[in-house]
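Only one chain comes next, encoded as structure tokens, the form predicted on its own.
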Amino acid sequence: MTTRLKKILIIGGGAGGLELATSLGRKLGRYKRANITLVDQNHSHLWKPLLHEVATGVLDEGIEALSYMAHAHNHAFQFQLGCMSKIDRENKLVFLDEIRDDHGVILVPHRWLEYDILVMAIGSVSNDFGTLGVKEHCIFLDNLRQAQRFHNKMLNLFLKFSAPGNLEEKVNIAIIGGGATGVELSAELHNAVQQLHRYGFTRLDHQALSLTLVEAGDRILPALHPRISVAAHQELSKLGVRILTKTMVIRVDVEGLYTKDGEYIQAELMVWAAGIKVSDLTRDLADLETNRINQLVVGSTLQTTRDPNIFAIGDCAAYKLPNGGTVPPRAQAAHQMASYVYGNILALLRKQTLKSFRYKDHGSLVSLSRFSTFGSLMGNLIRGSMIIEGHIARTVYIALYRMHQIALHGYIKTGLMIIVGRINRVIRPHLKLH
């Protein structure tokens, strides 16, 4: 009698979900020890911390994005395109909505997928806190489609400004949220302006860009060391970014935003990067426990509190730290959680004891394009934290992405990708112009 293979279903192909599917595929799928399926609503994967580079055109998603189908084929797991809408915990089923084209024609009908072990890795989305007009008039850099939308609007805006006969004196852009996304995007926009000036947008320069960065807290980069915050503030100010701290946005319309202090900031292009939450989908999902920003509450083994057959990792997981807080929504956290769940799934299949998760904060880094990089490192080699900046910080920042690539492709293929990247820097434009 043939034993039925266990079905492991992973919802979400972000950093954690894709790394987990890859590891399980190599360990179990390749040797027919389990069936592993990854579900995502997109065709391709891009490391989320790079979205601001896609938005400004510094990074070409056509080169950097990874096809889920091709990767699944190469690493012995299955990929299903779709969006989950419900879970039947009693029968261990996940419901995927139908897929329609741009004209509303059904391409793939709704489906039920079976699972023995389910891993939720759906990530997070921007939290607009119910602010009036944000959904209608702001761009959220949550996914590749939003980054592409920003890029198209940015190029059109700069093209219009540079057209003969245009009498406008400034290009007005506003970014709401002074976290890593808002700060890095601010620097990349100034880099993009300089590159476009070289490529023929002669009227466009740093004097023409009126960029406002709005932060509700006391300082930008509130999650990082105050010294890093001050250094980043000074660097952005040198570039000409207007930084408003202790400033709350209360309403947005088609031409700009209103602050609580009564100021109206005109902007033709607006980005909302002021906070995150998990999709409202999880709020009442199969009676699983969630917190105020819809994260799934997990225990020490990263299993959800109400169902040991369901794990959660990454931004969508609420894991309590000893200090009472939760694991921050960072790529390093998703990577660590994926590694722990990989080991715990193997232990579960072997009927062994599962290990408790221990989050290790290795520090944080923020890149101001080619202008500078700042960060703090934490680890066994130093006590407390060490502030780094400049070339050393930039090297460490790039290394974080290389670690993600190594987890997906291995050392040899990642090395080849680095070589190809260096070649592209010589033969391709420094900015995507279409």
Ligand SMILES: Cc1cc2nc3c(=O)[nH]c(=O)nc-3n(C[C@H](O)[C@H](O)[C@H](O)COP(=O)(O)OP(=O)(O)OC[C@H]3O[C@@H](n4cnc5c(N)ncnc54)[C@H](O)[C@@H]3O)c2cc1C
The other form holds:
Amino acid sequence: MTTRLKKILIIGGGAGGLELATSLGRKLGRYKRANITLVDQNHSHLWKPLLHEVATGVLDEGIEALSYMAHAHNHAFQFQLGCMSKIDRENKLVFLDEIRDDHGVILVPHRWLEYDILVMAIGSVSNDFGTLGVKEHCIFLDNLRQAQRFHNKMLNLFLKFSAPGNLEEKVNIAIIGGGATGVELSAELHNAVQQLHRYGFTRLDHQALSLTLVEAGDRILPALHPRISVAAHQELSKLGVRILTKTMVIRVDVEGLYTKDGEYIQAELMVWAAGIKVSDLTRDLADLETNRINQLVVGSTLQTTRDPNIFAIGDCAAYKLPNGGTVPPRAQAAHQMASYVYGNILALLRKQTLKSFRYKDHGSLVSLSRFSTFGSLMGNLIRGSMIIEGHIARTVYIALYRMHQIALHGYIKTGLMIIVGRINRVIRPHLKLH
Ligand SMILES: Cc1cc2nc3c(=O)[nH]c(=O)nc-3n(C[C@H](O)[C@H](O)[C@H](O)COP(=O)(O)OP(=O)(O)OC[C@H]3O[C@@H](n4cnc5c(N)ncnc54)[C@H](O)[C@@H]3O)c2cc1C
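Could you output the structure for the form predicted in complex with the named molecule, given that the previous block was the form predicted on its own?
Below: every chain and molecule of the assembly, starting with the one above.
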């Protein structure tokens, strides 16, 4: 008698989900010990912390993005393009919406996919906290499409500014949210301006860029060590970024934003990067427990509290830390959760005891483009935390992405990718101009 292969379904091929699908594919899919399926609403994967580099053109997504279909084929799992919108827990089914083309014509009808074990890894989106006008007038940096939209708008803005006869003195850009995304994007924008100046946008320079970074808290990078905030604040101020702390944005219109203190900041391009939430989809998802930002509440084994057949990892999971907080929405957390759930799925299939997740904070780094990198390292080796900057910090910052690449491609292919990256830096322009 043949036994039916277990079906493991992973929703979301981001920092956590794609690593998990890859390792399960290698371990189980390749030897026909289970059916692994990954679902994502996009055709290709780009590691989310690189989005601000795509937005400014420092990174070419055409080179860096990874096709899910090809990766699935190489790592013995299946890929289904689609957007999940419902779960039927009783019958263990997941519903994918129909796929339509740009004219609304249905390309793929809606589908139900079966599962024995389901892993939710759908990440997070920007939280506008219901602020008036944000959805209509600000750009979010949640996915590749939005980063590309920012890139096009930025290039158009700079082109208009540099056009012969243009009398405007400044290009006004505002970024709302002084977390890592806002800070890194500010520095990348100054880098982009420098590169474009060299490529022939002669009117465009540091002085011409009027960049305002608005933060509601009393310092930028509020989640990081105060010394890192101070260092980043100084470096951005040196570049000419106007930093407003303790400033709440209450409304946005087509030409700028209003602060609670009564100031109107004019801006032709506005980015909202002030906090995250999980998409509203999870709020009433099959009666699974969620918190105030729609994260799925998980227990110590990363199984959701109301259904042991459903795990949640990464930004969409709320895992309580001993200090009462939850694991922060970071790539390193998604990576660690993917490794734990990999072990726990194997344990489930072998009818062994599942392990409890322990989050290890290895520190945080922010890269101010080629101007500087700051961060803190934490761990047993250094017994506590250590502030680093400059070349060492830059190397550690890049190492986080390398770890993701190694988890997906192994050491040899990642090594080759590093070499190709170095060659591209010599033979290609330093900024994507189209
Ligand atoms: C600009 C930026 C810079 C950042 N920098 C850093 C950094 O320096 N260091 C750091 O640690 N973290 C950083 N982060 C945070 C980090 O990117 C996230 O914590 C991490 O990507 C979370 O991984 P994840 O797997 O939970 O979700 P994601 O990587 O966001 O992946 C979620 C996936 O789910 C898919 N999906 C969503 N909904 C559905 C659906 N309904 N159906 C099908 N598919 C779906 C999406 O298409 C996506 O592929 C940054 C984030 C941003 C936006």
